[in-house]
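Below sits a lone chain in structure tokens, taken as the form predicted alone.
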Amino acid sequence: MNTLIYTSALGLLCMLAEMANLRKLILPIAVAGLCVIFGLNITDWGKNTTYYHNMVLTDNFSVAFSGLLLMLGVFITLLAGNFYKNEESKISDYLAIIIFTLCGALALVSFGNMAMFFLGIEVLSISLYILAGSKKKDVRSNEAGMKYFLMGSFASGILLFGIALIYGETGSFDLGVISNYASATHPTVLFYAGAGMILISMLFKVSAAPFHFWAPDVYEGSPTLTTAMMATIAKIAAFAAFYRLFSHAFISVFPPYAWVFSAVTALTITVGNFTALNQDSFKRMLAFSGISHAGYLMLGIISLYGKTDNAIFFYSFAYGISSMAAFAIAIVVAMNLGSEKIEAFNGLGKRKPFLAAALTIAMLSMAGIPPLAGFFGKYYIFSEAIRNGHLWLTVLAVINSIVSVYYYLKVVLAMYTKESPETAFTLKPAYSFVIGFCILLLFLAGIFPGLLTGLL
């Protein structure tokens, strides 16, 4: 609870700092503030407390995911300083919105009540709508913001309708009350319809097929830093909420929807990987890659009876850190060469060996190559899926993982085997730090996976 309050206060402080003409201090204040909040969040480890009549929960699950989200938030904030260098007059607005996005994500990983769950999703989504369309003179950004807003609004409406049906059946928004009702009585069609509508909305939020159609266009048209937030903070928070919701409130009515989860998982993994094969835009390729990773995380959701929270957290960590490194490098390349195409990475191995090596490691981690964190992320998810009887889905996921190696290596080959004209190439210290730290984390989590696997 304190983590959420302090992060909200930091967002307000960023807005007030502009009024006090402290524009140059806003970025270091935001970074330092998030680092302090990260430390305070760790002090909640081992506590199992509730606040405001179970509206907010503090347990190891919320602390672990909050820590991951705060770390990603620090990375995003560090990158924002240079990313918005041409809009210094608005830097306080951008940082405040980024931090409020983080507030929504923190609410999503620590809710104990449907009302807080909905508030978290709306704070997260509305902030991202604004950031997606923040380039007012860029038609692609305008399209991305409008498309994300319209599709997100429909999904939120479906979610709210589903929550209303659940309330009409149980008379409560509290997850514990809903769970007790579902296990003690025989729910009516109203309850199953509400759970189904919530499921549809969550599948949209995590960009699972066939509700993924918005993601490629929105990812490609949005500013790259915003896309990085969508791919990391928003997706991880949504999956954490997805798991908490169905493992706490709907576990007893999960079996009737098992075939839906299985079909969606298989479709998401396959569509994401095979569509990514033919992309020539790096951001669009990462969008379809993100869809496939949503499918892998869905394997953890359909294995709820096996307590897969550790596997989901480890996979979220590996995917989030790999994506952050990849998007940071994409921002550097786009700023120097003015292109987000894969061909813009041609010859990067000669021009900037550090960036090329880092991107190679990030791509290999996403592909699940040992000894990187991505390998163990997939290993734990697949192991839990097999243990819970989803062998055919696991075999399909393994085959798709092999397919994904092709489009990840396409970027690597462009960097090391193709030539490009010599151009001036600058790399800011903040980007070097974020990229280097992400790569270090991928190696540490891959070599010492036990540091993360036993947390929850």
The other form holds:
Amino acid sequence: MNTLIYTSALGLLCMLAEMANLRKLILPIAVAGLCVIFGLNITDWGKNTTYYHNMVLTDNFSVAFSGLLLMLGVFITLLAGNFYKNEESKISDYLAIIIFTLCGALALVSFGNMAMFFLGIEVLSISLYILAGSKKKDVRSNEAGMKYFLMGSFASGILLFGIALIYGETGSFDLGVISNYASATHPTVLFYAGAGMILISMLFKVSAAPFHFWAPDVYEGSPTLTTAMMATIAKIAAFAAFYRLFSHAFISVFPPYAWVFSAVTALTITVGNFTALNQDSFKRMLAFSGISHAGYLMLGIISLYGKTDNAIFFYSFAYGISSMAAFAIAIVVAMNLGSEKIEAFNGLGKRKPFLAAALTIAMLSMAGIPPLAGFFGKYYIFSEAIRNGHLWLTVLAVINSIVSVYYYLKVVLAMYTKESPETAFTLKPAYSFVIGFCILLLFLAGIFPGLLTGLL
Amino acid sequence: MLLLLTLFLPLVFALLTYLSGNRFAKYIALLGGLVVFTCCSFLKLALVHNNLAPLVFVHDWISNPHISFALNIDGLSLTLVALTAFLVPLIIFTTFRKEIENAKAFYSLVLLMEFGLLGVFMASDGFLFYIFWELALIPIYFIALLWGENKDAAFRHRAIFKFFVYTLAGSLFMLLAFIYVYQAAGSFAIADLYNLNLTDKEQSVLFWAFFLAFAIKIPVFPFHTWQPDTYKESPSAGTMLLAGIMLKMGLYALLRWLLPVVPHGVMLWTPVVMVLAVIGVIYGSIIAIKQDDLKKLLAYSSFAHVGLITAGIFTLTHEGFQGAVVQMFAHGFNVVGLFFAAEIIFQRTGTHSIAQLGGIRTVAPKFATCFMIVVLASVALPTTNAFIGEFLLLYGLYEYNTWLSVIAGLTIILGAVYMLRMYQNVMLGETNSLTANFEDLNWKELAVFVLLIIGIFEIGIVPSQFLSMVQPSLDLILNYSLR
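Right, the form predicted alone is done, so what does the form predicted together with its partner chain look like?
Next comes the full complex, this chain leading.
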């Protein structure tokens, strides 16, 4: 709860700083503020309390995910300084929106009530709509913002309809009440319909197939930093909410929808992977690979009977950190060469060995090669899925992992084996720091996964 | 402690090598290789001192899921650790003659590879084994990809990529199998996996999940299609690492992680594997006869040899096991010698094509002698190491099935045909414009050959000491495999 309040306050502070003409200071303040909130968040560990009549629950689940999201938020803020250097006069607006996005995400991992849940989704989404369309003169950014907004509000509508149906049946927004109702009585068809609608909107938010069509265009058109936020913060928060919602409130409606979950999982992994094979834009490739990662996370969701929150957390961590590194490198390359194609990475191994090595490690982690965090994440998810009897889905996921190596290595090949003309190449310290820190975390979590596996 | 030291020293030296810069990288790398070899000698002393009872190191690593950092050295592990620790410095030394671009990266990758290989041979926890198994793949992928010498870069990228995807595909199924047995046993510790009681149906499926990974690495027919091109396209040091050590990972894994874990699955599928292995032996030999490219010929001959080792392992007999271990060790020496000879020829003539060569013996007698000894060893002439190995393998195969041993025995004849013919065409006859100025071996190259030849004869003449050391671990594996 406190985390959420402080973060909102920090967002407001950013907006006020604009009026007080503190533009220069605002970035350090935001970074320091988020770091402090990260620390305060950790002190909530083990507290298990509820606030405002179960509106917000603070438990280890929310603290762990909040920590991850705040860390990603710090990275994004660090990158933002340089990313928006041409629009310095608006930096406080951008930072404020970024921090509000984070607020939405934090609400999504700690809600105990449907109203809070919807509020989280909306705060997250609306901030992202703005950021996606924030390059006013770029047609593709406009298109991305528009597309994201239309599709997103459509999904929100469905979500709201679902919540209304659930309320009509149970008379409450409270997750605990809903759960008790569903297990004590035999819910009518309204309840199932409501749960189904919520499911559909969640699948939309996490960009699971067949509700993934918006993702590649939006990812490609948005400013890369915003894409990084969608791929990491928004996706992870949505998955955490997905898990919380279905494990807290809808666990009893799970069986009738089991086949839907299985089909969606299989489809998401496969569609994401096979479409990623033929992309020549790096961002688009990451978008499709992100869809397939959503599929692997879905493997955790369909096994939620067996309490898979820790596996989902670990996978989110590995995926979020490696994506963050990949996007940061993509921003650096795009800033220097003006291109987001995979060809732009040609010869990076010779020009900037550090960046090339870092991107290689990030890609190998996403592909699931030990001893990186991505490997253990995959192992953990697979092993939870097998434990809960989803052997065939896991086999399919494994086959897809093999396919994914192809496109991850395509970038690596471009960096090390292709030649490119020499151009000046600048790398800001903030970027080096974020990239280096992410790589360190990938190794740390890969070699000592015990640090994170015993958490939840 | 000694185990940890042996395992992690290559990693430490890989870092040092990278930090030492391009000029000194090779010396640091060689030093690292030699230090590890020294450690390995101490390991042997320690093992003998321990009356051949395994040396163990266990430390809790991850509490949930339960995974421990467990290392184990017994006779079998030590054999392969020793092979690795001996060959790696030797392979590093073979590269001393030429300038290597970005040497610090190259040599640290070689040492990183050694780290992975040692880990595979030492690990006694399934998860740890898997991590090292994958870890060994990454360095060799980059070595082969970036330092390959052939002109056609696009072809090389395809070949190496195929290799990577193939082996990774296999290992992911192994990962599934490990997850499955973990659910059944509640642990990855090798002792728990050996004592598992799975149903026959489970074992028969698990068998393939494991076997696929190992068969691709070895490679067993028909999973070998990555091998010839990869061997041909890699730089010679990479080829030596691949053929000399890396394929032993697969053979070792058969013994350690397949037979005792799913014995009933093995029982069920042995006939199929036998037939595949023997097909590989004959097929590899016949294709080798028709090869003109020296490296490809050696690749196919290596493929035929490992087919025979696989067949020997699946006989589930004392002799088959012993033969397999001896031959794994021997093959490491011989194949490195052969690829080194091919490398020397390529360095001086610029070709691997057998038809373009000839008459080298008249201008380079020292090279001719060394090459001859290595060739004879690889065709299993008595008193050489491979003779002991192949004899035991064929004996084991004879106990399993007479006809199979007769067919597989053809490999000795076919092997003699292609190896000697290759030798004849390359070394004997008239010199031509390419070979007329062939320089004889310098002392560095001679030193490599001498070390290899000492190894060849030592195993060939006094194998008993070697065999007595691996016997206890083989007995244990055989007991569990026949349960």
